[in-house]
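In the block that follows, a single chain appears as C-alpha cells, in the form predicted alone.
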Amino acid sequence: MGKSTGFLEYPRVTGPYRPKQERVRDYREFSIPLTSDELAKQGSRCMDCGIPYCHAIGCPVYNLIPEWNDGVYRGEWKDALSRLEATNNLAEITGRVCPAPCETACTLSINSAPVTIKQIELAIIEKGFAQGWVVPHPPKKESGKKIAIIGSGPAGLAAAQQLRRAGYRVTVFEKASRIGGILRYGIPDFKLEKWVIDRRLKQMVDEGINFETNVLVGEDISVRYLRRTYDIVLLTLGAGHPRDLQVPGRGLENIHFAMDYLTQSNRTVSGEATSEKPISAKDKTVLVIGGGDTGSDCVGTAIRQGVKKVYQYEILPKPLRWESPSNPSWPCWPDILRTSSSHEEGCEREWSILTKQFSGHDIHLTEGHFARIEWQTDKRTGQQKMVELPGSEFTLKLDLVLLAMGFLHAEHNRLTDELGVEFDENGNIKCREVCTTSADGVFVAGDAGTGASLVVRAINHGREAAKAINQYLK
C-alpha cells in the first residue's frame, strides 16, 4: 500500500447528508459526496492487512477492495476503475444502496473504524462516468446462441451484460413498463435516482442487449415460444411474494404491502402513468410494520408525502445499541441498532410489539391493536420464543398501515409451472448445481433462487449464472 500508516494518521470520515429540512421536500438523493482529497486520505487508511477480509468474507462480488483503495490514494483513478469493473457490473448501484458488509469485515473494524469502502467505490464509478471511461464493450465474436432473461433486476442485468460480452444474443423480458425491477420500483429516488439506472442501460443497449418491456412471459408470450426461440432461459424473477400478516381486520381498506406502496410512489415520482387507486400518506397517521430497510424506505417516502405522524413497529427485540465504530461481531455482520436517514427525518420506532388485530368503521381502518412481548429462551429446545406481557395491550389510531415484513419466495405462476421447475421447501426455485434448475436449459439467479437478499448478492448470482450458462453451451 502507498501509505502504510494512513490508518494511524487519518480518522474515518463519511460524506454528510443534505439538511433534513431541505431533503424531505424532494426525492433527490440525500447524501453529499466527499472531495477527491478526502477520498485519497480515506483510501490511504486501507492498512495492507495481509488477509483482506473485506474482499474474501465481506463482499459478495469479491471486489478487489485493497487494490482500488490504493489506486484512489495514489490518484490512479482509471486503474482503480478497471479493477472495480472486473468484479461489479453495477457499482453505481451498490455504491448507493449496499449496506456494505465489506466495511464490517474490514480489519480496522476489530478495534477501530473501517475504511469508507462504499463511498470510495461510488466515487470511482462516478468519476469513470464523468471522464468517459465507462464505455460499451460489445463482443468481439458472436456465438450464434440466444438467451432469454426473465426479469430485469440486479441479477438479470448483471447476467445480461456478462453473457452479451461473451458473444450471446441476449433479450431481457420485463413485465413492467420500464427496466430495472426492484432497483427502479422498490428503492425510492432519495436513495437511488432513476437516471443512474438509465445511464447504465444505455451502455448495455450499445453493447447489443435487447430489452422488451410490458411482457408477462407465460401470458403475453408462451413458454412454448420461449423454448423454441431461445437456447437458454434464465429466471431472475426476484422474491416477489410478500410475507402477510394474518390477523383479524387484515382485509380492511388502507392496509397495504410495502412494495405496492413504494412501487406506486416511484411511478408517481417518475411521471409514469398508473391506473391504481392512490396510496398516499399525506395528512395521515401511518404505521409501518417491519424494522428492515424496506420499512425505513416507507418511512422516508411517507415523510416526503406529508405524513401527519409515522410509527415503525418491529416484533423482534431492540438490537444492541453500539456507539463504537468497531464491530462487536467482526468479521460478521453485527446485530446492532441502526438508524437510517429516513429515521432521522422523524419516526417513532418500537420493538417487541405484537400486532393482534385491526378494527375500523365499515371497511375503513381506524385502529390497530397491539401488545408488548418478551423474547425468552426455551429451556428444552434452546430456541427463542415470544411471550406476551400481561396487561401490555394498547391501541393506536391509524389511517394507513404498510406491511414491510419481508418476502417469502419467488412468485409461482404460469411461467414456472409450464417450465416445470421445482421449488425448495421455502418456495424458492430449486438449484441442483450452480444456478441450474430441474428443467433442462433453464437457469436461475438472484432472489428467485435464494430468497430475498442483498442487491450485491443478486449481482454476484447473475455473474455466476452467466458463467454456468457459458460453460453449459460450450
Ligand SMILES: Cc1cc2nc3c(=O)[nH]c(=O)nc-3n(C[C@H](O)[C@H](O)[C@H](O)COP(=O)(O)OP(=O)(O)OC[C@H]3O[C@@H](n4cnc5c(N)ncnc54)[C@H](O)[C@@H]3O)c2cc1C
Second form
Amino acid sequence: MGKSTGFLEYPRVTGPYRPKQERVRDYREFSIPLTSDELAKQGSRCMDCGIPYCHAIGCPVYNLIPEWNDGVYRGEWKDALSRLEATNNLAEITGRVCPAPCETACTLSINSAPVTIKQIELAIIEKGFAQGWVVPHPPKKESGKKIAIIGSGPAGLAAAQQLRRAGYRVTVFEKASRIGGILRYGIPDFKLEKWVIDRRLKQMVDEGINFETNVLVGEDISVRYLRRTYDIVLLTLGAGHPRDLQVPGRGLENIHFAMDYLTQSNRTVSGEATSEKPISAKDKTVLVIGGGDTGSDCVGTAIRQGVKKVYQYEILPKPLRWESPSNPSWPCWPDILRTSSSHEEGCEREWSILTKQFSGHDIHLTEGHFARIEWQTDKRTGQQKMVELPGSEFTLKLDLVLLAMGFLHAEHNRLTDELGVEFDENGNIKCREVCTTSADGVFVAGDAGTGASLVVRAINHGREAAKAINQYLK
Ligand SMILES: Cc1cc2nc3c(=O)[nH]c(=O)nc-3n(C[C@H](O)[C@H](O)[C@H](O)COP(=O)(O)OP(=O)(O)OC[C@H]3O[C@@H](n4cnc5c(N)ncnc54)[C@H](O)[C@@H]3O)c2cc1C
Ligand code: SF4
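Return the structure block for the form predicted in complex with the named molecule; the form predicted alone was the one displayed.
Next comes the full complex, and the chain you just saw is listed first.
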C-alpha cells in the first residue's frame, strides 16, 4: 500500500465523457482517459485491505487489484501489467465494457466512493500496448494435441490463448466473417472500437492460434470430421437464442430482435458488406423493449443513426434511485437505477409497462398498444406477480420496434444434437464438473453454459475450461 491516507486525501475521480453533442455525431468511444498523475492519485486511494473484496468477491477473474493499484501509484507500470496479465486475457476489453463488480465490492464503497479500478485497469493495459510490453507468448513446447474451439467470443478467445500457451494446437472456428462474438457484433463502437479486438488478435495469431471464419460448425464441417481431427472440442457458442414477444402483430415489418439490428449496424460502421435489408432508425420513432444493456446499446445506436424519438420500455418496476457513490447492497451488486451514456444522449424511459399488441397498415407497423402494471406479492406463494392497472392502456405511434428482452439459451442445432450434449432445465449446455459436458472430450464455456452473462465471466469460464482440458489431456 503506497499511501496510507490516500483515500482520505483524494476524492474518487472518473474519466469524463466526450460532450454529448459531439459524440452522437460519430461512433468513436465516448469516454476520455484520466492522466497518469490523476491515476496515481486514484491508485493511492486503495487501502490494500486485509480481505480485498474487490478481488475475492467482486472480480470474476480474481484480478490482483490491490497490487496493481499500488503499482500505478508508484509509477511501476510494467509490474502492474504483469499482474494484470496474470489473470485477464482481455483487460483492454473489460477495462472498457465491464460493469465493474469489483468497484461495487470495494471496501471503500461501504460508506464512500470506491477506488477507480476499471479505469486503472484500462490505463495499465493501454500503457502496456503503447510501450510494446504486450508481446506474444508462444509455447516453449508443443504437446502435439489438437483442440477445436467453436465460437470466438471472449470465452473462446480466453480459452484459446490459455491452451495455446500450454502447448496445444488450437483452431478457433467462427460462423461470422470476423472474430469476436458479441464484442464484434453486439457491443457498438462507441463502447468498444473494433481495432481494440484486432490488436489483441494479432498477438494471438503470433502465438500460433489458427482462426477459421465463415465456418458454421455442424453444417460447413461435420461433427464426424471434428471428432476425427481434434482431441478435444470446446463449445463457446454463446447464448444466441433471443427471448421473443408473443403478442398479436409481432409479425409486422419493422419489429426486429436487438441483435439483428446491432449486428447490422456494427457491420456497417466497420465497412463490412451486408446483404440484408437495412434496419435503420433514421427519422423514425423507435421503441426499444427491454431495459438492460442491450437495450441501452440500441438507444445509443439509434441516436447516432438520426432517430426522431426513442423510447425504452421495461416490464419490471423502476429500480431504486441511488445518488450516493456508496453501495446500498455492499459487497453485492446493487439493484439500482443505472443511467448509461446512451440514456443521457436523449431517451424516454418507462418501467412497469406491458406490451399488449402491435398494429399496422398491411404489413407495416404503425402503433404499439400498452398497459401499465403493478408488481404485487402473491400472498399464497410469496412470488411477485404483475397486475394490470385498470384504465391504464395507451397507444404509441411507432415506426420501428427493437426487442432487447434478453437471451434464453444457446442455439440447439445439428452441432449440439450430433455431439450429443445434454441441456440443463434452462436450455443451456449442461456442465457436469468444471466445464465438462455429457459428451466425452467435449467441454463448454461462456454464455453457452451459464446463460447470458458478462464479458468478464465469459473470460473466467474460458480460462477454467482451459485448465480443465489441460488436466483431462495430461
Ligand atoms: C448487445 C450486447 C451488449 C453487451 N454489452 C456488454 C457489456 O457492455 N459488458 C459486458 O460485460 N457484457 C456485455 N454483454 C454480454 C457479453 O457480451 C456476453 O456475456 C459475452 O460476449 C459472452 O461471451 P461468449 O464467448 O460466451 O459468447 P459470444 O460472445 O456470444 O460468442 C459466441 C460466438 O460463437 C459463434 N458460434 C455459435 N455457434 C457456432 C457454430 N455452430 N459454428 C461457429 N461459430 C458459432 C457465434 O457466432 C459467436 O461469435 C452484452 C451482450 C449483448 C448482446
Ligand atoms: S477493496 Fe477497494 S480499497 Fe480494498 S484492496 Fe480492493 S480496491 Fe483497494
